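Given as structure tokens, the chain that follows is alone and in the form predicted on its own.
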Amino acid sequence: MTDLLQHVANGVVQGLFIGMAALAITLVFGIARFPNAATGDMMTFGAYAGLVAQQAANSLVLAGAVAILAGAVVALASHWLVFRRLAGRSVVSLLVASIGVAFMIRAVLGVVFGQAQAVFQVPLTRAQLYWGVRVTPLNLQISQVVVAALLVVFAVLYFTPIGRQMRAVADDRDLARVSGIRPERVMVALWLMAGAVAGLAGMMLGIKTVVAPEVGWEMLLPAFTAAILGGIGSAPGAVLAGLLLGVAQEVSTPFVGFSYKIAIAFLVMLGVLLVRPSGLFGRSESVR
């Protein structure tokens, strides 16, 4: 039982990373209406920006602010330079374009920083026991930062005018335009928010593990799975599904091994698509 609780605790931390990445994906899909495959590399961009800031100023707080800003900037630049120009094209066209953006970001990071792994400088601390479960102060701090960031995002989405406008555009873009909402302004806010979430998620993941050009790409499959499981367009569903998936992956590790736990994400996504394509919190929509 203690080992199971330990895997659950580790899975919650991993699930927070997955949930943040899934949130960035579902925000874009819910409003821009395409799956953004560049989300993982936007996370990597934020992680490297935070790493450079920490090395320069020796401050994790400043590094977090830089990671958020870097993620927001690269996401908005992607919108202005690529996705806005493809508005009205098919979902497949936008998906392929996002894959191209992902490869471009990864290639630039590889040229600038190389392929070697880097780490954030964080103090070493002793794990503490809670009901027999070992929890490190670093994991607690990361979890607190991620939860605080998620609360801010949800507060913006549900309690601010721009958040209401974003949800209106997600429900019916044409009706929102007739009501006086400017979709382009909403799109700018969307990409800034999605990029900021991805940048912070990338830095938190880099603090927990390592920073490398492939770290965000490897998070993409679990993130897409969580977005689908939670219901595309449902922000709370994406976060909850990320937590469930993170716990499922960690609990399965003793049985399938560390290298194959990623297959759990694929099996979950396949099962959801077969049984409930709309996800846990998604809405079924009729098409004429």
Second form
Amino acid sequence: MTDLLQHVANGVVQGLFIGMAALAITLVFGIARFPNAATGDMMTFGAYAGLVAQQAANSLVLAGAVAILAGAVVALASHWLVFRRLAGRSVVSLLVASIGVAFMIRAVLGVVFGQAQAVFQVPLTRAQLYWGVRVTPLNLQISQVVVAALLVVFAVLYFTPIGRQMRAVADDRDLARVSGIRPERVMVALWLMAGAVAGLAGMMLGIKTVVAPEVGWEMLLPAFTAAILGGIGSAPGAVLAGLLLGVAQEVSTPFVGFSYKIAIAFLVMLGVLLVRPSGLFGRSESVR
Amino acid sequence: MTLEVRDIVMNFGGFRALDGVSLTVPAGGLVGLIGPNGAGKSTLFAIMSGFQTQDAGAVLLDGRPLDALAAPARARAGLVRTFQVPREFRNLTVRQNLLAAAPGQTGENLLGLFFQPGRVAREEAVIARRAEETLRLLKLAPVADQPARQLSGGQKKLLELGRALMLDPRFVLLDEPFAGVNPVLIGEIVARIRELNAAGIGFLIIEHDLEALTRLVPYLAVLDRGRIIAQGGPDAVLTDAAVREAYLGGVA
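I have the form predicted on its own already, so could you send the form predicted in complex with the partner chain?
Whole complex next, starting from this chain.
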């Protein structure tokens, strides 16, 4: 029983990362209407930016701010330089372009930082026992930061003018235009927000594991799975599905082994989609 | 303040949808636009609202050409359209649908949002009050917190009107406001349009329900095969030989 709880706890932390990545994907899909395969590498970019900042200033808080900023900047640059120019093309064109952007980011990071793994310098701490579950203060802090970031994103999305406009554009772009909303402006805010989420997620993942050019890319598959599972375009769905996937993967690890836990993600997705083709929180009409 | 289209020409491939259309809606005017299906009415609305670009001619608001303005800018300038099949932000509540149509807020960009929270809150309070007034006016207050997708067809028509009002319009282009609406609600919509018109908002209304339309508008224009073939008071227009020919195919 304690073992199970332990796996659940580990799964929640893992699930928060998946959920953040899935949130960045689903926001872009809902508003810009394509699956952004560069999301993972935007995370990696944030992780490296945070790493550089931490090494320079020896402050994790500053590193976090830099990671957020770097993610936002690289996402906005991708929009301006690539995605905006392809607006109106097919989803496949944009998907392929985003794969290209992903390779670009990864290649630049590889050239600048090399292929070796790097780690954040964080103090080693002893795990605490909560109801028999071992939780390290580091994992707790990472989880708190992620939850706080998610709360900020949801507050912006649901309680502010720009969030309202984002959801309006996601629902009906033409109607938004006749309502005086400028979709291009909304798009800028969207990319800044999705990039910031990705950048912070990348750094948190880097603190928990390692920083390497591949780490974000490897998150992409579970993140896409969570975005689809949550009902594509649904922000709360993406986060909850991410948590579900993280927990399912960790809980199943003792039974299927470490190497196959990724397959569990797909089993879960398959199961849910058979029952609810539009995902947990999706409506088929929202996919166009 | 007048709304004018001048010599609008629009071709789709080899088909001339609009062939030199000129029409003026005076300030606070109430003009009906009728014509058989395919006459070009909706195309004219699409051009006026900035959704399509005409091949020739101009759209003028108070004598000023609007051609350089994209659709959102025209809406902000006070020229607002609705859609024939009512559209709504389906996942937003009715109230949020109205709030979304009040652009120009500080909180629309992330910098303003995070660095001027007081100003954002004040502006939000102002548009929230306007949204409440609009909800009351259109009798949508009871459903204000429902997702807009749950509204009936007639309520969605009212919501379209409400969204237009949030933009503080000078002219509203209504595309078939009575289509698919039950008679009681038609009376309601007519009454609201009258009130708003009395308050100075000009309307150009496409409508097939001539009975309801002629109760409302003192001035009719008839579009047929891309040309205005008659305009004037409803009685004169509807007895015009060319109009009867176009509408009834010469049966009458």
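Whichever C-alpha set is largest while still superposing within 1.5 Å between the two forms counts as the rigid core. Here the structure is a predicted model, which means the values were calculated and not measured. Residue numbers count along the first chain shown, from 1.
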(request) Superpose on the rigid core, then tell me if the C-alpha of Val272 is displaced by 2 angstroms or more between these two forms. (result) yes
